[in-house]
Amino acid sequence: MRPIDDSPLSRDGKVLILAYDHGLEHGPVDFEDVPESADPERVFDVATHPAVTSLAVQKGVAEAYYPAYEEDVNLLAKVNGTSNLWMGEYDSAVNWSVEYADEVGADSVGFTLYGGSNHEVEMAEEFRDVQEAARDHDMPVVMWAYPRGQGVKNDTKSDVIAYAARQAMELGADIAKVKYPGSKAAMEHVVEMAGPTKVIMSGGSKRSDREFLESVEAVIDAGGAGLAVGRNIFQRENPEYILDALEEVIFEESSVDTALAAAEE
């Protein structure tokens, strides 16, 4: 695996990717909360906060907003992706090379591979080449490692998001973005499964601020580097005050209560 510690991927070894490819992947309903989040220059102003190490988006955000950011916000880009309007056996289209990725400034790349789709070895073959591309260019590999399609009954099952850990690890990735497992038990297991690659935690849908950041200490405390986050965040009128907690509960391994009273602060 490529270490990330030195990389503009992490901070002190953890990890806080700001996930803003929701647009194509999800559509405009993620942005009906607070409508002023489906401009992509607010999300970017959030991402100059300090506990952000990366901000993630496909092509077109990239092309047409990252110039303006280049000097504060790490990019990493999500080169394959698919709309919900999709409705085949999971698949996810590669929509940019690493090649290109590089020219517009990205200092990582993350790729989605849903194991257990029927189209899961073209996926694996995709994710070959841009593994291998990235490695050229000196890029960390993030997975978005996600079990779903016909093959796989629930894909909220610990020993199955543990599978997906494994999976990141064999085929190269040096990160690993899985569901939370449920627990902090469970979420060793999957960290322990990972080898090397390092794992980090899906935001998932909209939470309290508390049982969102009870599971991001949980990931923490077993072992994991961190989290990619999109609608606990952005889904919030206030982004910078859960921002402000996740610093304080990643990067000083505080309690939720010592990171809230901070946040307050």
Contents of the next structure:
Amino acid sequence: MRPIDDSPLSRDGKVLILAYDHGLEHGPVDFEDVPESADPERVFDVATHPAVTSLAVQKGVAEAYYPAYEEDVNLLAKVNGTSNLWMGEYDSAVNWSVEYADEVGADSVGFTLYGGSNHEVEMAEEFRDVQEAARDHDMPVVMWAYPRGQGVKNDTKSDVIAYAARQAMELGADIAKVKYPGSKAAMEHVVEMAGPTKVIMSGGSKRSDREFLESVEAVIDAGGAGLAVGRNIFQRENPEYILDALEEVIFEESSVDTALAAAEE
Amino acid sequence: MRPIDDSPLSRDGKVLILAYDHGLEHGPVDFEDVPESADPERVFDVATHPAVTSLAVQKGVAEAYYPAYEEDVNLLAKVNGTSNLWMGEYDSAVNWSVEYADEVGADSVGFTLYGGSNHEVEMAEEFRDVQEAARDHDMPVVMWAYPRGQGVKNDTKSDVIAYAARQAMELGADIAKVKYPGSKAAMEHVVEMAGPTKVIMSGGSKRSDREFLESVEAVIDAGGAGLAVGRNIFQRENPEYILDALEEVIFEESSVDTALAAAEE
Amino acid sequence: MRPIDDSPLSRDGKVLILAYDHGLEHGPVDFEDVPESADPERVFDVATHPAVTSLAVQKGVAEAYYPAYEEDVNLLAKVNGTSNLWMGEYDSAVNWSVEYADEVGADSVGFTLYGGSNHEVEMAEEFRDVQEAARDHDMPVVMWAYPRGQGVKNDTKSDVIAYAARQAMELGADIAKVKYPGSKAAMEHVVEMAGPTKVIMSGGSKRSDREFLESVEAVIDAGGAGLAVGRNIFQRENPEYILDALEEVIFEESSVDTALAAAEE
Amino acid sequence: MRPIDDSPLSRDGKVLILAYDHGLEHGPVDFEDVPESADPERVFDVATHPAVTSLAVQKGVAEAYYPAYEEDVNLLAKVNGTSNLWMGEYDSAVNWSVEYADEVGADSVGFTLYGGSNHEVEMAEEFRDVQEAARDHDMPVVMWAYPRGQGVKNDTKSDVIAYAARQAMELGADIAKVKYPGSKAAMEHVVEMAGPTKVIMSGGSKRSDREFLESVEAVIDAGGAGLAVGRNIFQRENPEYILDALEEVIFEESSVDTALAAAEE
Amino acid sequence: MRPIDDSPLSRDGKVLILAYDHGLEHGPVDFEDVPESADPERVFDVATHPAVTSLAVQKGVAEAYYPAYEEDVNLLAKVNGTSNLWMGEYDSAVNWSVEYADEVGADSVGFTLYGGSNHEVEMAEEFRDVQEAARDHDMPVVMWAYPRGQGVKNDTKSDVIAYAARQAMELGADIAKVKYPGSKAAMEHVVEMAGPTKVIMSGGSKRSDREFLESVEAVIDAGGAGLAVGRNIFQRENPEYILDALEEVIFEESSVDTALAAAEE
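Now that the form predicted on its own has been shown, please provide the structure of the form predicted together with a further copy of the same chain.
Everything in the complex follows now, all chains and molecules, and the chain you saw is the first one.
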């Protein structure tokens, strides 16, 4: 782990990752409510907002769109991922070599580890290769730390989430992306277990803006570094509004009220 | 993904791939109706028609015949493929390294991915290696995007086909070869999901010329880039006739009537 | 595929491979009737007959005996093979690297592919490596094209044999060694399916000399390139007699009567 | 095996490894009783005590904290390890390459081998690579020699522990970390079986200080080289007290009474 | 296969391997009767007897003890081996690379192949790598040719042993170590099947000296090259006595009576 506060992945030590790999992980069904969100260009435009510290996409999306955005967007190469056309024991294909991610211009890499899956050992060894190659290329590493599979009865339990964050830290991730464990106190525990690894919350389900911002505020208050979010941003009619508010909550550590007021301006 | 409009794989951004790997995938039974179609030379001759943007064959066929045709035919190296002597869970052997395909003179590479198969993760990782090696050799990549296997109940459903096209794009294919999803509207959705990846229709079953051309016209109208076709071309007595007509429909965007008239000339 | 007519593997485009890997594939039981046939030296001596275009052996046999015969025998390195001490689903170990085969002095390589086995995909990928390494070393490649395993109900059926020959061609074998499909007409079909890949008959079971030569004559008449044979040659008291006759049938395209008469001289 | 008495891993031929990979192997639950023990910095501070000959941690912990302690702590890179989110047949992921461990500043490497697991063969081959790479980098190798899995009915039996120590020696470990076999006599047998490989006791469960020190004294008396211990040290309010006492018992070979008296000073 | 009569592995074409890997393969239980036999130094001392043409040990034993004996003992690196803590289908881990064995000073390598095991194909491919690397380093190769596993009903049957010896030869072993097939006649058949590969008898169970020497005499009379033996030598109070006698029987081809008389001197 190295200081990443000055890396392209964070800003003042805080992180807001716009994640956009739903087309691979879930398929077009995720775009049904807002069909134009299937268009990567729209999402790259959203990612130019200063609150977004990086945009996470798969290789094909990066190859096609990043050249036009490399001045304005920090690229997070999500190097593994799998369709859900098949639904067996959790696993994820490594679709992108770190070397080629670097060539495409990536600033950092992302990797999903399903702790508790029958494939955990194999995935951890793939993570080793990715993490060490990323060190060679000076790219920070984000782990999508998602316990799942036969060994995991409940992946929303606070202690499972804390374990995932700890695992991310011990294996050498700079940032652990985890589910929100349900309360600020639980998040504090998760953050504590991750030690020097920054913890960010996975965006989760749709709620009111206030409720959403309050959960982000709780993450920040708990010592978390921010948020990785997808549809809740890019499927809005006005993503700039919520990004303005998030910028207040995450980077200025403003209250939700202040943030909402600032966004209205 | 890189601009492939000027690559040997397309012409004015449109694509007509003549596919000829039936001998491996299905065996001699596919040649029974037209025995002379077992002769690769006959198919290479057909592929010299200006409407054909490339010919897709396995390694052995390319090694034996391509040297005599390299001036007149663009070679698409179909790098994986498997016999159906065995019929277990869908998988495909990588029979040809990209490096050697380049040595044989290939202009582009093709790869079958069975999304939804128990072998999807392994195949996706093989695709990664092929795709990145192809980038090194400046060869566009075509994915035969064919969801199949335990996880796939119906591979002709429009949303399964749209998912396959999206997967092709996210994994870095320049062209996705998919089944026709049944209607022009459904094809438009598929094309949209594939974004910058060109979508071409897999030739499918034999119909009347008019019906066949109408389906191609629908693909073009839906924003598709063209067609990959095999027996429906090379097993005809007069392939030139239908290729003339396809050239009109695909490259001139003529109506089916105009195309048929032009072909008669 | 490259022209192999001038390679050490063939003579005037015809092929007679003396195969001697029974000790590995079947064990000493194969030598019981003619105990002295267990001695490789005896078989190397037989292989010096001008009718034999190459001798196929495993690595250990080549290492020990080939140095004394390299002037008089063309070596075909049979690079895979397995004992039948175990009798599970068909598979074959790669026992010899192409690089080392070249070092030992091999002129060509041989590889068994069990199309239809549960291990077909893995074997095809091993074949890819062997075939491409052989190209690098300018060694022709012979495929023992033997459909076997769970997917194959009857490996003596003519269409299964034709499929195997086609598979050999599409994967890049220069020669396909197949079972005799039962008739000259069936053999013609097999030869046609293999296109530029030469087809040779696997020696099969013991018959009268006349019957044996007639089957070889049928192969030649059908356009086949010759024969791979083992015990039917090296377990005779007088192998020279039958080799003289085979030389007539294969290389001179003489009738069986002429061949038998010439051999008597 | 090479003389390691002068290596950073031992002092006068004796060894006290402070092990701190509980966060990965067992998860945050191990820190519950003493929450501040989740903080690696606290444990690095403890490891600066002169009695500690090295500190064993996973890659992520080393990357983040070792730079500040490299003058005062010897680093043992624990290169494999796995969460217990999943609880199938015993296996362990190789999370850290020896090359990168060397780069991070490791002085020695540690590897868990589950003899008797269905994964024993695979793990032994991974150990081979790690051990030989460690030789290249002049780093001693510690094996966590823990028979476990389907083949092992009772991993606390003295003869199972003796077998594990012998296996460690035959495979080339410099130090074998084993469970305490229950008595000094049994430990003598274990030490004898390990021959030139030093044997150290795994810390085990919590007891009174006197009982704990007596078991360490028995190890030393039996010819063992020392101890690897974790929570029993770093979860104390005053780790210095017990480390002072251990220093007496292990390095001065003092009696437990003398050691406890010295520690009180 | 190359002439090994002048190699460190044999003396006048005869072979006596002292094997000492019981600690790994069977565990300390093998040393129970003669506890001091657990000490490798004792066995290295025994191996300095001129009758011993080489000593077979695992990597860790060689690393620790060989430096002191390299003038007086020829080292056979036993590169694979596995504990019997687990007792599933026969397999063996490759614990030692040939490159490193060479570095440690090995003069030859040994490898166990379980023909007939479900792992036969995989083990044969590992043998390929070991054998070819050994050729590169000019080290002769000994195969422990031990049919075992699901496919093998009776591994003491003469024809199974003959098959194993043949397999060793065809795969490129210089020496095949096999069980004694029960009679001199059976051994003659085994030797004949192995052709240029030397056959040595595995020491087997304990008998009277006379019976033991008579079985060795039968091996020599049958054309075998000698013997690999372990406990029957190094667990004696006076190993020199039986080694003197073996020297007579193996290298002088003396009768058992002469040998026993010479040993008494």
